[in-house]
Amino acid sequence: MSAERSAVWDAVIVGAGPAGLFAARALAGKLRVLVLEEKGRTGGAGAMTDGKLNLSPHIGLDLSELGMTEAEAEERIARVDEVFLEHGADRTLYGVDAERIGWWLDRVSWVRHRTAKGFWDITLLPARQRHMGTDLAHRVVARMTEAFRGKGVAFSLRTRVTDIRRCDDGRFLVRSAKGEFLSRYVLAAPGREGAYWFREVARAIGARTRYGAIDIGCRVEVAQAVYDEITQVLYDPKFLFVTPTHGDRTRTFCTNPGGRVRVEMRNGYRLVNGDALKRRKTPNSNFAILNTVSMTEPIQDTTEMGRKVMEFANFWGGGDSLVVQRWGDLTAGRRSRPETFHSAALGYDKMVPTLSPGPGVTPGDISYAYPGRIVDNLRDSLLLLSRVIPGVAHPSTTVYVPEIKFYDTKYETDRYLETNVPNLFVSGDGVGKSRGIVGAALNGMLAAEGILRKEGKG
């Protein structure tokens, strides 16, 4: 079926990432269905970048928002890992060793008791995953979307969506740069790259949202040597923190071993990121260590909030580059120089960054680029974390910023994602709902029942 044959359809997708996939896959061969995505290709992007299946309703899932039990969770998961399998996701399942998960609990449970003083503690959260890699999803999320396209499911790539309408009748006005398109259904799974457009767009036709919190954090890179003991039982092992000097939390995020580090542009702005590829490995793994940070008196934009905080670690930058950052420096309390950033004398030989210095990025110091808290939460959990892994605080350990997870402005949903405004769903990572792709799959899955309720074919 082409968009281009016909201008109305059932329902329409906004975004062709986990969650708009998914819902398009339950409505498939039911309803007419369009899916319209602003870039080339599918999958959104964590399916697209190094594609990370969490298996867990702990990650990725807020569960009493969803209104959902764990058991319920559990089955969705495994129906969304399924379909995952079915497209040729690797079936190397990790996190299912009770014997060495065990020992790494035992170890942090020993290291939480022996540094135990104010607020500092520190957790792992075992789960279940998958790895597919950044070579590997592109070519299942590609399957994928060509097995939907079989069942019905039309898909207009390259397709800005620049507004969306309701009519006089109940139905909505998608408008596009390709055309416009009548849909008596929406379902808006912008993707955190489109979560403050889509924002606005949802307040425009009466959708009810609130400010979430950000998360704000830095990618931390390290030989992989030092990571691989965990990342071979657990592949993105989760571990939870609570800082000492300030009593915050925060946590490790996407795992990355013998990964990359990345720069990703987000409205003209340096953020940096990571992933693995699953056939071509470096002799490095990052991770990020991610700063929840919420609002309350006054309360406060936290998606304008986290804009900022990205334009000025640019600024220290240089103005348009990440802010990268020796570890040995950074407790010494100097910046990095490019003169000393490989210094063998300063043991920084010791690991070469798969992001090293140059256009875009700039070695720097990071506490004159984010504020004096979120530098604290950071420099606290790493080094916890250390005394869990020996190695991870080693000079040469590689600091980048900034790191910002835009999934902050929450909305007010049913239990299928229908907002207050009738037949507007939402879903995934940029409407809050998730956070990875698993949760966002999720999501897709649960919009789509609500539709098909709605339709009496639920």
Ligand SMILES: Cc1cc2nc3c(=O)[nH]c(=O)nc-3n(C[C@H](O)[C@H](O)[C@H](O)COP(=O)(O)OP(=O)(O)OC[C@H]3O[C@@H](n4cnc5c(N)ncnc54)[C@H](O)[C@@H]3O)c2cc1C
Second form
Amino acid sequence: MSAERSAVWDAVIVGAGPAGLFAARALAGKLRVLVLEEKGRTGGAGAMTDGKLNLSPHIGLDLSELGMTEAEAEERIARVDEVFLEHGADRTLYGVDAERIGWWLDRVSWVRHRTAKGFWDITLLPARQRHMGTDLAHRVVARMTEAFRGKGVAFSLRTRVTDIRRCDDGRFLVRSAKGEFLSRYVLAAPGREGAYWFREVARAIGARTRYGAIDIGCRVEVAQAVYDEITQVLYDPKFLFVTPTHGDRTRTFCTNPGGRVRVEMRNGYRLVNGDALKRRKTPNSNFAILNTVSMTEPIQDTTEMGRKVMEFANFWGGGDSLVVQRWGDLTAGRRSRPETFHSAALGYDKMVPTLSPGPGVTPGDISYAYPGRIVDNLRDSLLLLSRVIPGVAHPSTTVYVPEIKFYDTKYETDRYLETNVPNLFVSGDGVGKSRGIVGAALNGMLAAEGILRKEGKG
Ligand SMILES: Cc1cc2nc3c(=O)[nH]c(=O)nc-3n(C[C@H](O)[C@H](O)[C@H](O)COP(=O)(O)OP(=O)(O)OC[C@H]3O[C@@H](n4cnc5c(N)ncnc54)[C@H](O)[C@@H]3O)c2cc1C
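Pass me the form predicted in complex with this ligand as well; I've looked at the form predicted on its own already.
Shown next: the complete complex, the earlier chain at its head.
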């Protein structure tokens, strides 16, 4: 057994995403810390993806879930930002041109009005943002990892944690394929990928959880020229809608100017996502439109519901495929087909999707593949948005499903993210405490503070 495996640790962190890494940073040099990561690299979902840093307390964070004031969140976000900059994140800051943002806010306010059909409600939420880019974010993460390692944090990569048990003396036995680790504290930051696994483990040791809302939606791709005017001011513009047909809340999410639509594999199913490189741009932009769905009676398990939606959408795509549809076909009530997917007669030659039909991506009809209410909300949201940015409802606009964000299990914690199981802390997207890189990093720092306070080192 290696020294690493036989040693007793003060704190074991499960997952080296932004939550785990920022926790490790805060504990480095103060406690003996081991980070266990399933993958062969650190950074989690955030490292190998687009790396948009949303520097707003209203994006990627739920202040009421964290019991945090806006002022405190602002101050903590500034600290997270500093760490990213210290390790080489691009310094360009979007969302600071008050005059141009004012112009957009004004424009949005003119679209918000009552019609015979209902209330057309759209809001724009300005935020400061940075963009690291899929091609450069991993370098920032690699520098961070080296720096934290230099401060004494131990990393064990390719180490999947299989179980966590509580010993009689209150310590934790953390089991992995590589061996067992004893630790006084465990900080679980397993991300969306490890959420379901950790929920079962946490429940088995007595952690109290409940089902939260899940985000289900679609990815929309448009020509970059259509969306450029706003993304030059707000890199990832957050539009919030109340849809007139159902009165549901939807929002735009994860905008990628000059970006690519990507496939994200999850437990053998295909989901859609998007990113952008820093140095190589496409002629398109993409963003998600998400619906927040809660469940009460008779079923509350939003994770299982999301899984079924994902499974059915893939089934409708031919067994294991995304479904992609041109907006022109969706509004005309017909499926998209390979032979007309780029038809000039239908106006579809105006935009060549970055994820074109082929293996794993099937032209079809999302109104069959997806729950009706979500498709209605998509239509309403895109039409609302087209009143602010007219080209988004061009027939060539392309819609992909399923896009689902699994951060729906909530944990009962104190202010420093300690669960009801003493010394078991949780952080990040996988435990329903954040929805983005900055939020996850903030969580990690907060949990580390909680541990240090218990140690009398806070
Ligand atoms: C394609 C894509 C693009 C995105 N773009 C952005 C963006 O531009 N801006 C933004 O703010 N957010 C973005 N996100 C979301 C962002 O990546 C997450 O919000 C963030 O990474 C969450 O951090 P986390 O630390 O909670 O979890 P993660 O980053 O998911 O990290 C969790 C880590 O835990 C590990 N793990 C899980 N289970 C185990 C186990 N049993 N044993 C050991 N290790 C385990 C996983 O391998 C993973 O590395 C994007 C996500 C994707 C998929």
